[in-house]
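Only one chain is included here, represented as structure tokens and corresponding to the form predicted alone.
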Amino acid sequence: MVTMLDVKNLKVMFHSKQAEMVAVDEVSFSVRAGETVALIGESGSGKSVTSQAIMGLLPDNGRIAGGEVSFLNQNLVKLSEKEMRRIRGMKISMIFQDATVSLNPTMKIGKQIVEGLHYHQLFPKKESKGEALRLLSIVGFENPSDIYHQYPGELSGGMKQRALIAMAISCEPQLVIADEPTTALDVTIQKQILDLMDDYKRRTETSILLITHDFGLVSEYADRVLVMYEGKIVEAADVFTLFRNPVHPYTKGLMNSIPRIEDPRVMLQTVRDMAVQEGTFEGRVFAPEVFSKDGVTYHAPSALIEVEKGHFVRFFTNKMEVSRT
């Protein structure tokens, strides 16, 4: 199967007047053609920064300090801004979590879709409106001609998100990065939006990198899962393996923080990390409560290691139980 995206040892840093901070630390993963890979973790774990680095959209105080981001064997890190503009939208597109911010409030929906088609010179001007109407129909609008002439402020949250997806798929990209695409929507609209994206993926063999903190969405739509914490991937597996046998305490903490109707609890488990004193092994960033404080368990390997076929875990120790069933 063709590898669309291959990220190797990606390191992203942000600087201020006082210091420079590592936001993404030696992250490696791949996304194959027609596959949905979920990047999951708490807010601040480095998920969105990873996507910004892939797209070449880091803020001014951010920089890629190391690693490669290869799209179909082309290293995006080495491309100029002009070269990246030809790739954004055309080959790789991004769906942001807040359509209200992402859409231009002063431009009608149709014009915003047409603008992308014109920029990449995919359709003559006289044909671009028809293509925009077709795209609005594909994302579920029963009245695309009405939506075409409306401003974003006239649409509901779910409608704006559909319009944003229409823009994202307008150039038929090979990879779509969806950064928390349903965060601002209610549960019913969330499912409609994700079903729409999943249907489009299956029909076109488009690859999707789904960035989220919601394990419920991951279980239904992802093929593989990468769990991220403090700028590092701490566990990686296919979705069935991860839900059958989560190994890393952080992954278990995330899963156990989800309320379940069949297992009501007075108080949900939370993910807590303990202070780690100097002298622990290099790269140590996660010391959950299940680890002892005496330092003995702090000598686990800091690299991702394979604990079963296709299942990788960071900071593996004999304190972590791996089910072989």
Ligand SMILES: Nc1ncnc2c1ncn2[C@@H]1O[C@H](COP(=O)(O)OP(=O)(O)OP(=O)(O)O)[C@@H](O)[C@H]1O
Contents of the next structure:
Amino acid sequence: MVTMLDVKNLKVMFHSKQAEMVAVDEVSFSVRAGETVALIGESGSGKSVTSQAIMGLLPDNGRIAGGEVSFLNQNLVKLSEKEMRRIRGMKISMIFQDATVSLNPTMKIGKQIVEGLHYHQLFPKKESKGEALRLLSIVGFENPSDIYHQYPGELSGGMKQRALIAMAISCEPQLVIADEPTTALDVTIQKQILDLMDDYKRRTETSILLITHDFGLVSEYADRVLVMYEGKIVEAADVFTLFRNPVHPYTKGLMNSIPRIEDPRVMLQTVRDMAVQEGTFEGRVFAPEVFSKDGVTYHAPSALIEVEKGHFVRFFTNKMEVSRT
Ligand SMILES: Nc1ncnc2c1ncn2[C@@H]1O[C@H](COP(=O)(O)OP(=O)(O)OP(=O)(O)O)[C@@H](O)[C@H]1O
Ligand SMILES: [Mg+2]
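If the structure you just shared is the form predicted alone, then what does the corresponding form predicted in complex with the ligand look like?
Next comes the full complex, and the chain you just saw is listed first.
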């Protein structure tokens, strides 16, 4: 299968006053054509920064300090802003959590879609209204011509998010990066939107990088999962393998914090609780068991190690230090 996106050893740093901090630390992963890869992790783990780096949209105080972002074998890190602009919205589009900031409040929905189509010169001007209406109906509006003439402020949160998806798919991108696309929405609408994206993906072989902190969504929509913690990928596997056999304590912690509908009285276990249980690391570094493979015992923070076919885990083992104290 074609590799759409191939991220290799991506490192992103931010500087503030004197200090520099590493937000994304040697992250490597790939997304194949037609695949949905989920990037999951707690707040601050580096998910959004990873996607901003891929899109060439880092804030001014951030920089790519190393690595490659290959999109169909072209290294995006080396492109100029002008070349990147052609890729963004043409080949890769992004859907953000908050549609309110991504839509222009002073412009009617239809006009915003049409402008996007014009910008990329995908349709002759006189056909673009028809195309905008078609896109609005694809994303589930039964009355596209009404929506066409409305301002974002006249739409509900779920409707705005649909409009945003219409814009994101208007150029028939090969990769959609969706950063918490439904977090602000209620559960029913959330499911509608994700089903819509999933259905579109299946019909068009589009790849999706789905950023979320919700393992419930991952189980339903992702093919593969990358678990991110403090700027590093700590576990990666296909979704079935990961749910059958999560290895990293951080992954287990995230999974245990999925609300259980059957038994809402049970206190939700948080990732922090898990950290405390697993050792005396107070959530900073998780330490699973010392890991041995092929006669080698890993103590130090390891590279990602393949523990079973296609299932990679990073072992942080501070046990030796702990036993000394
Ligand atoms: N503009 C910035 N300047 C300095 N540090 C930043 C900046 N943007 C992000 N960071 C830092 O980079 C790290 C990763 O942030 P990021 O936004 O990627 O987290 P996230 O995983 O997307 O979290 P969330 O789930 O809350 O969206 C955090 O420590 C954050 O404070
Ligand atoms: Mg984020």
